[in-house]
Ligand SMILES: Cc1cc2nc3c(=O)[nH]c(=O)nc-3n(C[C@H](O)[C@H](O)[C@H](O)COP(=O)(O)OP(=O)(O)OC[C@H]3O[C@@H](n4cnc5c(N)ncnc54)[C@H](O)[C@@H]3O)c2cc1C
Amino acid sequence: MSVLVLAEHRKGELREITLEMLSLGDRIAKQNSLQLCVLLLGADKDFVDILKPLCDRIILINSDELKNYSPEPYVKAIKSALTAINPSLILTAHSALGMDLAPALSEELSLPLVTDCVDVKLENKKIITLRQIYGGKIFSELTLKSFNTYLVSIRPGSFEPAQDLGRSATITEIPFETEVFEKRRFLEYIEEKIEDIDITTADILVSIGRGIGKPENIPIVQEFTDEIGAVLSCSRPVADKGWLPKSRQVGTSGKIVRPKIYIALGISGAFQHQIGMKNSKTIIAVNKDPKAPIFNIAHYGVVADMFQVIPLLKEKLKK
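May I have the structure of the chain above on its own, in the form predicted on its own?
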């Protein structure tokens, strides 16, 4: 019996959600004395070096049909892999790939599926999942009936990426019979245009929200941002109004960031925004509302008007 993580990769890079799922899988496997396995489809063997200390077994299925995601060959490959392994739980990402793959896999294999989970437990051979509903205002805990294998998709950003779990994986290669898949096939990746800067590479981010009030106030924050060597980012309302480019948006419909310092100015902190930045090393929040959700995850919080705080911070930095 095992926990099986479906590794996700794109354009020669292992997606970070794979490492996040391995953190969760490691916890579940240890609590239930299960083997932790990874299924790697159509990927370079370079990924094996990354994954080897993070799991007990790596199952490789390689074929040109699997180099890029397409549902028909992926479902077929996963189905063939399950003959070599007997997982109690299959973890996939709640990503663009996973949202397409998981329902198809559930239908093909008649597996119970819970999507967009932020936590999962396995107790007495029953799966307990935690999801956010009503815009993140309520946590919903679901306990599924006993079943041989469960399928769960995990929301990106819910767990710290695994580093070295002290495991040493064995490698199993499974052949894949190439055939023509008629319904859908991969054509090409259409890359999002980087309008000005990649905020995911910044060590310090100063992020503005609805509290900025109007676009004429942005230069005040931009000056402060430049003085501390940071990059300016924003929450969705600012991007939706066109006050900053969409490439600067942090959150589920923007970018997932993990800077060393994240300064949130006038951001209430809805769960969609929190997912995009909650794994920052240090979070500093400034908001007039003491009940703003951002304070629940901030390491340091200031209940005040951001325009009163910025001059004080600038003065401190000059000294």
Contents of the next structure:
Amino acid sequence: MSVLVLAEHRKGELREITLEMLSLGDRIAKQNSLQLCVLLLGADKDFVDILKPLCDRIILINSDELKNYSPEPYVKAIKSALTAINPSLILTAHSALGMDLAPALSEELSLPLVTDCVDVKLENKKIITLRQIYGGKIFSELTLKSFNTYLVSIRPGSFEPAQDLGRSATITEIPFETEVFEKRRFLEYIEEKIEDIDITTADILVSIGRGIGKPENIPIVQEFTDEIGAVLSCSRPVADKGWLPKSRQVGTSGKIVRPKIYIALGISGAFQHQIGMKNSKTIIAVNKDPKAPIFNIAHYGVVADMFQVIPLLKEKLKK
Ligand SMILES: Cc1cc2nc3c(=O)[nH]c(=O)nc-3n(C[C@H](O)[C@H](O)[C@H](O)COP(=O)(O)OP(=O)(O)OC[C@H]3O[C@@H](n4cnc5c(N)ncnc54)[C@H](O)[C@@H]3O)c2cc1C
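I've shown you the form predicted on its own. Could you give me the structure of the form predicted in complex with the ligand?
Below is the entire complex, every chain and molecule, led by the chain shown above.
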């Protein structure tokens, strides 16, 4: 019996969520005396070196059809891997890829699926999952009925990426019988053109949310931003209203940023926003509502009206 992590890679890079899932998988495997396995589809052999100390077994399936994600060949390959191992739990990412793959896999293999989990436990052969609901304000715990194999997708950023776990994986290669996949096929990656400032490269971001109130208030924050040598970014409602360009939006449907300092002004901190900025080195949040979820991840929090705080912050940060 094992925990199986579906490795995710894109454009020749192993995605960090793979290592995050291995942190979780390691904990579950240890607690339940299970093997920790990774399935690598169409992947670079270099990934094996990264993954070897992080799991007990790596299953490789290689074929041109698997180099880039496409649901049909992926489902077929995963199905064939499951004949080689019998996992109690399959972990996949709640990423663009995982959101497409997991339901197809659940349907094809008749597996119970819980999506977008921030924690998972396996106790007495039952899976308990933790999810956030109501924009991250409430956690919901689900205990699933006993089942042979569960499929769970993990929200990126929920676990620290695994570093050397002291394991030493064996490698199993499984052949892939190629066929013509007609429904969908990968053509190319199209990168979004950055016509505006690239907020992902800024050291300091000042980010505004709906708390800005009206577009006429933006120059107040822009002036503050310029004075401290920062770049202005925003939450989704600000971009949706067209007050700032979409390229400035931070979050799941915007950009993932990791500046040295992230100043969130009038942003509640919905999980879609948090995913985009929670790995910033220092997070400073200003919000009128002391219960705003942004304070759960902020290193410094100010419960106040942002327009009163901006002049004070300006003075402090200029020093
Ligand atoms: C599929 C999907 C994808 C999404 N992707 C993203 C995404 O990429 N990025 C993103 O940001 N959101 C995203 N969202 C939206 C997300 O769920 C939230 O609705 C959004 O983040 C809320 O933005 P906000 O914090 O600016 O607004 P609100 O939640 O309305 O919060 C405004 C905050 O401002 C505070 N406030 C008001 N006035 C002041 C003042 N004068 N001074 C100080 N504080 C004040 C309030 O107390 C409140 O906490 C997505 C949603 C979905 C469904």
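Heads up, when I say rigid core I mean the largest set of C-alphas that superpose within 1.5 Å between the two forms. Numbering follows the first chain given and starts at 1. For clarity, every value in this text was computed on a predicted model and none was experimentally measured.
Q.
Superposing on the rigid core, is the Cα displacement of Ile154 between the two forms 2 Å or more?
A. Stays below the 2 Å threshold, so no.
Q: Would you say whether Thr225 is displaced between the two forms, judging by a C-alpha shift of 2 Å or more on the superposed rigid core?
A: Where the cores coincide, Thr225 still shows a C-alpha shift between the two forms that is 2 Å or more.
Q: Using a superposition on the rigid core, decide whether the Cα position of Leu51 changes by 2 angstroms or more between the two forms.
A: No, Leu51 moves less than 2 Å.
(Q) What does the CA of Val257 shift by between the two forms after fitting on the core? Give it in Å to one decimal. (A) Residue shift at the C-alpha: 4.3 Å.
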